[in-house]
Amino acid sequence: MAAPRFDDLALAVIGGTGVYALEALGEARELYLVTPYGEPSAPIRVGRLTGKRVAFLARHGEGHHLPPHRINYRANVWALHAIGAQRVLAINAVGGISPEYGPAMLGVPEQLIDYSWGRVGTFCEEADAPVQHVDMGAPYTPALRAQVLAAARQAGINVVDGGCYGVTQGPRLETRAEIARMRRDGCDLVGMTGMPEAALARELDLHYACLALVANWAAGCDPEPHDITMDEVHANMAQASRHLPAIIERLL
């Protein structure tokens, strides 16, 4: 279907691993869009939260059927832009590298390093598309970062301010040597979906920020080393994601 446009769209949320819906979203309408770049990962759900219009998109699909390298990032970002999004809050599941980013913590990173490969990372791919050399010195919009941090403070939720998110290819987890390299590079977090999403949002002039949920210690970073289990990851994600409604409500 053609994309309807909502001039009063206050916020678009992209949900990552473990966040496949906004349960509090009322009067939700499902939009099944086809973009010039293909179909988004899932229908966009547009409804109201605290009286404000909000859009939600599950990055991996609502059944988590898309691995990080198979996500159509261009279709996702273009679709949100097409329906009127100006502010995008990206929720990303990550592994913690720095001590302050332990399991179940939340953080708002400030920087990115992209270690992924083979992903289409620009809307300039087509022959007739104008070339954009966007400034990615600050990959996340400072004003929206500040708003997310303020919303967390107002909700009384402890959130780490700052840090660098290293984006790996996935879907496998990283080796200890890879994490050691990333630590030397200055990474505080590791995840698989931070890019090219941030760059695509910048090309469309969207205000974009990341709220990272720490699912586990990255390889070699656990003060009490043990094998990572999915039960542990799911428990940490459930603990971290319970804070999302309060932060999003105040962000609105």
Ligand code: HPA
Contents of the next structure:
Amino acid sequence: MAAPRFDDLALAVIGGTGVYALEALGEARELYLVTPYGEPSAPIRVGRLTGKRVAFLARHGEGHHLPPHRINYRANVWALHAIGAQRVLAINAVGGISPEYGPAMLGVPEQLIDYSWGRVGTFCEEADAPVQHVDMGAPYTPALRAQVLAAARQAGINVVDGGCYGVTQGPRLETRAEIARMRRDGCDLVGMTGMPEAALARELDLHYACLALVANWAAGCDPEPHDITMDEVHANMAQASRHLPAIIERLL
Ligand code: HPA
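Would you generate the structure of this protein in the form predicted together with this ligand, following the form predicted on its own above?
Time for the whole complex; same chain goes first.
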């Protein structure tokens, strides 16, 4: 369907692993959009939260069928822009590298390093598209980062302010040597979906910030080393994502 435009869209949320819906989204309408780049990962749900209009998109699809390298990042970002989004809050599951990013913690990273490959990372791909060299010095919008941090503070939720998110290709987790290299590079957390989403959002001039939820210690970072289990990942994600409604409501 052609994208309807909502002039009063207060926020768009892109949910990552473990966050497939915003339960409190009242009167939600489902939009099945087709963009010039194909279909977004899932229908976009547009509804109201605390009286404000909010859109939600599940990055991996509602049943988590899309691995990070198969996500159509361009369709997702384009679709949110097309319906009128100006502020995008990206929720990303990550592994913690630095000590403050322990399991079940939340954080708002400030920097990015992209180790992913083979993903279409620009809207300047087609021959007739004007070439843009967007400034990515500050990959996340400082004002939106500050708003997310203030919202968490008001809600009494402990959130790490800053850090560098290293984006790996996945879907496998990293080796200890890869994480050791990323630590030397200055990464504090590792995930698979932070890019090219942030760069695409910048190309469309969207305000974009990441709220990272720590699912596990990255390889070799656990003070009490053991193999990462899916049970542990799910438990940490459930614990961290409990705080999302309070943060999002205050952000509105
Ligand atoms: N590595 C990469 N991505 C992740 C991890 C990890 O350890 N945990 C959750 N997403």
